[in-house]
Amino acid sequence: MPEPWANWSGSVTCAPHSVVRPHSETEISSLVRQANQTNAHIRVAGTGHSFVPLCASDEILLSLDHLQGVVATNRDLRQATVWAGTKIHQLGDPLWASGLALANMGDIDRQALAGAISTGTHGTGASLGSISTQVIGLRIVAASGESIDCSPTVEPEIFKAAQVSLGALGIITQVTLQLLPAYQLHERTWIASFDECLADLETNINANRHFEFFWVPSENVCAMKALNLAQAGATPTLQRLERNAQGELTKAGFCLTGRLPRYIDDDRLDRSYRIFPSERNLKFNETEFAVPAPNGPDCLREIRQLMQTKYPAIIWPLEYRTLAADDIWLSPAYQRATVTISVHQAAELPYQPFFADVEAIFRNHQGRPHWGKIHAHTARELSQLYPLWDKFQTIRTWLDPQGMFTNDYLRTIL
């Protein structure tokens, strides 16, 4: 019997009766056809960076670890086709060698590309979208075992559904990305009081390609971070890693355990894919919602007040980021400029009452939950948050009429 599977934080475990690691799309198609004959269910697991049971399966768990790497690049069109099991951190060097780079990345780069796309993983930047918005083509093995290519011009409705699909339409095998010429980023970090941060919030969002901040409860200050394009030919600076007084490893002055390091005013310059990610040395659980951008500051104030009055012992910071509106059917940023607010708790500590109270605030601000992070929304509630929910369900039923690519959790939310 295969060993039990657990996600990164330990919040999800399962005991699949088989774990398969195909080496080709042909093997995937054969496996799917066999599953059809036995009415088996299949879920795909990447690196387990979702905090909810999206990947959990007591039947067949499929890994794309043998389907990794860049298939082809086109420098003139600034495009690359990549195997879907490729981890995001594995893309930087080969794309750079071809003179290319992702337009935006999240602050974790350990995820498999297919998982990041399927959950709408994102970074920050008011003019920039999630990783899914950089996708211009997908190849998917449907429940029939057939491979389907989709793009804005080929099977466009399947494509819009598949850009954020929770893995419910089929098994993504290849991804084609629209990229940028390789570029460097300059990172600046600094400290501001909470009032200063909010007073300057719109200015900082509009003045920087990427802006985000962490409100640190134990210090009641905000750790600010801005990224901007560096001048061509600028010399990279060394990455600064230090341990704070508690011995926790920090990067660029950030410590996500709720304590600030000895310094935080810092500047770094390097290739974009080296600047985007942050260190995640301690494990945590997380909830995150996307709210309309105008609601962001008030929503943040209410969560801060909740933490100061009801949960003063929780020291993990809140993260505040921005996202441009997009046209992806199940994207949390669908048709609205968006602020995302992330709330954390140490993986070994209870989070349920705290996250439930935070979610109540998000609901009052029309928040859409991040698909890979903890929430209590069901299909009934989610269907009211997404105008094209029924169109997604139509495509899903067409591609997977028997629900091969579902599990108990997906049946609850879809």
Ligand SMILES: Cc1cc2nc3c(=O)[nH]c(=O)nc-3n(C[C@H](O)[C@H](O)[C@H](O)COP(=O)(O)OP(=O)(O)OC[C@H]3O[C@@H](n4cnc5c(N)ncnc54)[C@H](O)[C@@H]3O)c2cc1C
Given for the second form:
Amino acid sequence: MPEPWANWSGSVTCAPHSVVRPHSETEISSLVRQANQTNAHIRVAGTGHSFVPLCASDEILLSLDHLQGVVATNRDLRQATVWAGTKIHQLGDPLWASGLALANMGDIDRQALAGAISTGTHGTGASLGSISTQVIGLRIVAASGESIDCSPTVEPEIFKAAQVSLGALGIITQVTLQLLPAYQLHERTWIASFDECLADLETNINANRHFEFFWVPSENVCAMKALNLAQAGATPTLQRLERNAQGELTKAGFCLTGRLPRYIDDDRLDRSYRIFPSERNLKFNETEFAVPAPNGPDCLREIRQLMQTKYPAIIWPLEYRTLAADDIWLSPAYQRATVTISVHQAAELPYQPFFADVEAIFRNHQGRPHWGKIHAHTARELSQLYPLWDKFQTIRTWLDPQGMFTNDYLRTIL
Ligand SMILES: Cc1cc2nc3c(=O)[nH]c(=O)nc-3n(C[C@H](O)[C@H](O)[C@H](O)COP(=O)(O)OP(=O)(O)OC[C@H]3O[C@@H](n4cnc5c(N)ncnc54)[C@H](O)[C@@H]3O)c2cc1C
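Given the form predicted alone above, I would also like to look at the protein as it appears in the form predicted together with this ligand.
Up next: the whole complex, starting with the chain shown before.
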């Protein structure tokens, strides 16, 4: 019996012939070998937080929910090997107990680790890369059923392709992370006018370990957030509970509702993995592009003007973040210091004309789409944005010659 599957926002639904939840890598290998004999296609899902049909399957959908947890940590080297199905929010406590922590995290911590790295999921910080840049080793079951270990020194080309690979190279079973000694973060949030925000933008980006802001269209102001390392021994503040515009309690952080958060000029201090994530209880759809950092402010101004003139009814804030350049072949920050701009619309409302107009602006700024978010770029267009596109395709053909790990959506973008 097909088992219905839907992504987080509800924009993607499918009915895989079977949903398989293996308990071991051996089970994964034999499943892949069987699929080889029947020419079946396999997709892997993390937690379905991507807005596009990356995981959609009407054949075999694999979940690594039974392959979770920390396999090993090395405190001296500050490294940990983790099962690929581990949810990011399940990592904080065990890593903390080993005196370790992720160098950076995204806006939420609900994703599976392999799902997050497969799309280049990132947080903010001009000197910091995406979660994929914190990966120093991957173990992958390829279409042959064999397991391949790769790292910067072992199969380095496979590694560079696999650090952001959309589940197109095989099934990642384990991830080794380079971590930092456990640390606390101090969070400051405040409100600024749009002009103040842009006037102070470079200063704020350079002066803070993490800086981001949301432009809130309904109020035409910016909700600003800066995170910095806290002094050793600082005492955590109690986490404040606030109600969002719908009256729901949120843990802190910005409410993605178009209303201003009610705690202006707030301060918070806690373990890093408790400060990074927000709770996102209202469902939305999202598009996001990575543009060269110098283009960020103009790109933002153009999208703001579009919203104020053509889409004044859309109240969802724009999010503006920074990312350091990296060397990962399919990373949107490949070889360029980056600004990411995210645009949202309520899950129950149409987004297509709005996102298409926004995408036209991103195109003029050499934007590279977030792999997990909505865009209309084709494989041909994407190939022009990634200098090492052909090398990725060569590795892909090598690891998956028959296209076992593909689906209709991947055929349009890869
Ligand atoms: C509320 C919300 C907040 C978000 N915040 C951010 C943010 O702050 N920053 C950001 O960059 N993005 C953000 N995203 C996007 C999200 O992080 C990405 O789409 C991410 O890929 C989702 O992780 P997941 O575990 O749900 O993966 P899925 O969406 O389930 O899968 C994503 C990809 O990973 C592949 N995959 C999963 N597991 C494996 C595996 N074991 N082996 C091989 N391939 C695998 C899948 O096949 C698919 O191609 C957000 C999304 C939502 C809904």
